[in-house]
Every structure is written in C-alpha cells, then in structure tokens.
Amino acid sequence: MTTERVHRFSRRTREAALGYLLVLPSLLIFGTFVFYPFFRNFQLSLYRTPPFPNLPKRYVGFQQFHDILGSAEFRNSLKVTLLFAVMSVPTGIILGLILAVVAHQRLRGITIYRTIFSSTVATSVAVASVIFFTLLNPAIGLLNYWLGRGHAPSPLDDPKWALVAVAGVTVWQNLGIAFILMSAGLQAVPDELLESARVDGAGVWSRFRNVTLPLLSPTLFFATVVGGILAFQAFGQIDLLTKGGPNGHTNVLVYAIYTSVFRDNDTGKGAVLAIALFVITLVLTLVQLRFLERRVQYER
C-alpha cells in the first residue's frame, strides 16, 4: 500500500470517527427513549398478564394479538378513533381556511381579528377541556342552554353526542394552528397571478378555486397528514371530559391503551394495542402520502 493510499485511508477513518462521534448523542437519546421502549413494548405484547399481580406473566406469543385484535372492544375503539378523526380533521382544516381567507382581506383593524383567530394556539388541551366542560354543564353551562337542552344531561353524557362534543372541543383547540398554517399558505400565493386572473374576468370564487386552492395544496396536504396523526393520538380531552364513556362511545385507542395499563394493570394488552395503533397510524400516513400528494401542485 502506497503512502498516498495510507494517508487517504487514515483521513477517511478520522472523518468517519468524527461523524459517529457527532451523531452519538442523538443515537443515545433515540436508543434510550425510542428504540428500547419500542422493542420492550413488543416483548411485553408476547406475555399475558395475569389478573393477580403476584402471579408471573405467561408467554403466549402471537396468540394474544389474535385474541385482542379480534375482540369487539378493539373494533369499537378503532371505529371510535376513525370517527373522531373524520369529525375533527376535515372540519378543523375547513374552518381554519375560511378564517384565513377572511383575515387575508385588506380591511381596517383586521390584525385584531387575526390575533383572535390564532389565540387558541396558546390554549392547552386541559384548559380547553375545562372551558367546554363548564360550558356544557347541564346546570350552569351557557352552551348547553343555547343548544336548547335546558337542564337536560350534558352532551358529554349522551351516547349520541359525546363523540361529537369531544371532536368539537378538539376542533376549537386546534383551530389556531390550522388558521396560522392556512394564513401562511395564502401569503405565499403570488398576487400577480390573482391580478392576472381578475383581469381575465375571473370572479372571486373562480380565482379561489383555480388559482389559490391549487397553490395552497401543499399546506392542505401537510395539515391533513399532521392533523390525522394528532387525531389518532388524542388523549387529554377524552380523559378530562368523558373518561372513554358513555358506554365506550368515546373510548379511542389511546385511551384504551391507558385504561389497559393503568386501570386494569394489563401491560400485555396495552402493548398489543400500542403496536396496533402504531401500525394503523403508519399505514394511514403512508396512504395519505401516496394518494394526497398526487393532488399537490408545487409552485415552480
């Protein structure tokens, strides 16, 4: 081996060592808080937890996946989770887009409305849940009264309306971030294109449909994917408002995992549900990336 090759090999070795040294902190963090919990969770899913804590766990392999994922309880939680996502994600995006279009107008004092529309971004899930829990109270809740329910039970206690009410709270709480995203997307639309369409005789709706909406598609795509992931991870509002009730009508998958582990002390069942939630979220995200991205038009 020549001297030049030796120096080149030594330099590549030093560069590789430096690269590994730089990524080592990230690898340690991901290994400790992501990869190890994931593999540990998979290991727990192979053991059935006995009803009595003093008894040892029993290895059952993938039989536990068959039993839990084929149960009526899991199908109900999956159905509730899908319905919750369908109710909250499109509604939040549409309302955020409408508010962004209104706030995008050049009107006097519109900055005040922009501040109001985006204010919910600073509201935590706990605060939003407490606000709506009070508003929907059957005795003192103004919203419950305005809905014509009087002293009737709160919608949160009604099997027909509980999931709708929780989805409404989620939409309100996430409306600020949806408004900000849509506003940023609208500001990126070139004014000269809108002016050219106006000169060509296009009306307001025609300009919005044929110019603004296509250029806004990357923002809509991003909001849909992120909103879907967040909907499948919803927990705080469910725990504070309904506890998964009434009769399991708001028992989303994340809350089912929580109750399995912390209420029933069934870590095996919770691990299976967690893996199922991960796979479902991954598949839905890939489907969204596969089909929705085809409709995205990027500005060149």
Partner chain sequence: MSADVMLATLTPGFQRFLVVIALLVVAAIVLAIVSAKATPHTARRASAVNRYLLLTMLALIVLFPIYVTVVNSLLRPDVIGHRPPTLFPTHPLWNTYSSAWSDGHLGRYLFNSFFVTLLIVIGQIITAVLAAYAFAFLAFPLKRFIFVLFLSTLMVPAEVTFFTNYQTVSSFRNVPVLGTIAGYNTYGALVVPFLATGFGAFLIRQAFMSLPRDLRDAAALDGYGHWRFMTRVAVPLARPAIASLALFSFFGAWNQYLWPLVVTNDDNHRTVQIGLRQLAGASVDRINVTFAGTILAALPLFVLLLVFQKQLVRGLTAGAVKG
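Bear in mind the structure is a predicted one, so any value in this text is a computation, not a measurement. Residue numbers count along the first chain shown, from 1. Rigid core here is just the name for the largest C-alpha set that superposes within 1.5 Å across the two forms. Compared with the form predicted in complex with its partner chain:
Alright, leaving the form predicted on its own aside, put up the form predicted in complex with its partner chain.
Lone chain follows.
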C-alpha cells in the first residue's frame, strides 16, 4: 500500500512537472516580451525624460499622465484615431457586405468573382499604401488626375482630405477580408428560412432586412469590434502615406507613440500614450468578450 501511494504520488508530481515544462517556453517569451515591457511602461511613465541626453531621468509620478493626457496633442491624436476608425470600419464592413450579397448566388464562374473580391487579402498595409501613394502622386498619379486635381498637391498633403484618403486606402486593403467574413456569415443563413419567407410573400429587401440581417448580426458585431481594435493600432499606412501630417491631421495614436520614442527620445511620453492605447484596446476587447459570453448563453 505504501509503495502504491508513493508511486501514485510520484506520478502526479511527474505529470505536474511535465505540465510546467510544456508551458515554460511560452511563459518565457510572454515574460520577456509581453509582461515585462507592459509593467516597464508603467515604470517609464512615472519618469520625465530630460530635454538633453545623459541627464538623469526625473521622477514625476502621475504628473506626467496629467500633462500628456491633458495636452492638445493627445486630444488631437485621440480624435484623429477615432475619426479614422469611424470612417474606415463601417465603410469597410458595408462594402464587404455588398460584395458578399452580390457574390452569394449560384452562377457559373462565380468562384472567379469570389477570388477577385477576396484578392486584397493578398495585399499588406505596405503594398496597399505604396500603390495608393503613387496613384495619388500629383506628377504621375492616375487617381489624382481623375479626381480632377491635375497637378494640385496630393490629397495626402491636404489637411481636409489626408485622413479620408488614408481611411480609403485602409478600406480597400481590408475589402478582401471583409468580403470573406461577410460571405461566411451569409453562408450560415439557412436557405430554408429564406425560402419560407419567400413563400410567405416577403420581397428581396424584406427578406434581407428581416431574415438575413438579424442572423448576420453576430458576424457584423465581431467585424466591428475587431475592426475597431485594429483601427486603433493603425500605423503602417500613416508611416508610408502621411507621416502623421499635414500638421498632425493624421497623427494617430500609434504614430504618436512611435515619434515620441524614435524621433524625440521621450520614453516617458511614449509610455503614457502606450498605456492609453492599452486601456482603449482593453475596453474594446471586454465589450467583445461580454458579447461572446451572451451568445454562448443563447445557444444553451
């Protein structure tokens, strides 16, 4: 009996040891590149970076949060990022939905169209940005020419249009994934339901409005929240298209973090901005989890 207990005990210990061994690689990476920098941000945010290098950093506590989060620059960044999200996310989803509805039919050769509609998933932010940067170039850009702007400066240099242009590029780049998502959502709508609505005399619009759209709402919600989170992380298109300009009109949050650290060497400010970005992401993620929880309850 004793031997058996010893044996069982050691087996449990070995199982636990194996468990720790298996999660260890991930934990090492997370510890070094997720948790450490996360807490380091909080530490950095309490110290003011001196105006000249080689001077010691000065502890200022929460004063720095107060100064930076209250500054006009931060309010501008927040406004610009929010505007960017509001302009790009719903537009992308609606256009993706339109394409998905049009491609949701049985036709010979429809797969070719589906491939074309999803084709922009093959473009990265950088590819899309470089394509449109040159299309909007005043000297050679076709789009600038057709927009009737002739040799006027690119919309990317125009305070009124820069953010619109950046959002437009983003919408085009995300069209593929939006189409794929919405198509999958449409495919999950049972045909029998639409058929019986048709038998009941519901028209095209009424079927879409009363059958398809409600059943599509989880997909739409998912796309909105994830799109919103990603919009708040936008950086590449700003770096390639506008560098935050003209005059801060496209200075989104992540670009502001980037310039404060890599141009101004102000890690204190970068840390405060990064924490602000974290809080925004957290709120959006919690909204999503909250919703997913509710959906699971519906199913049961």
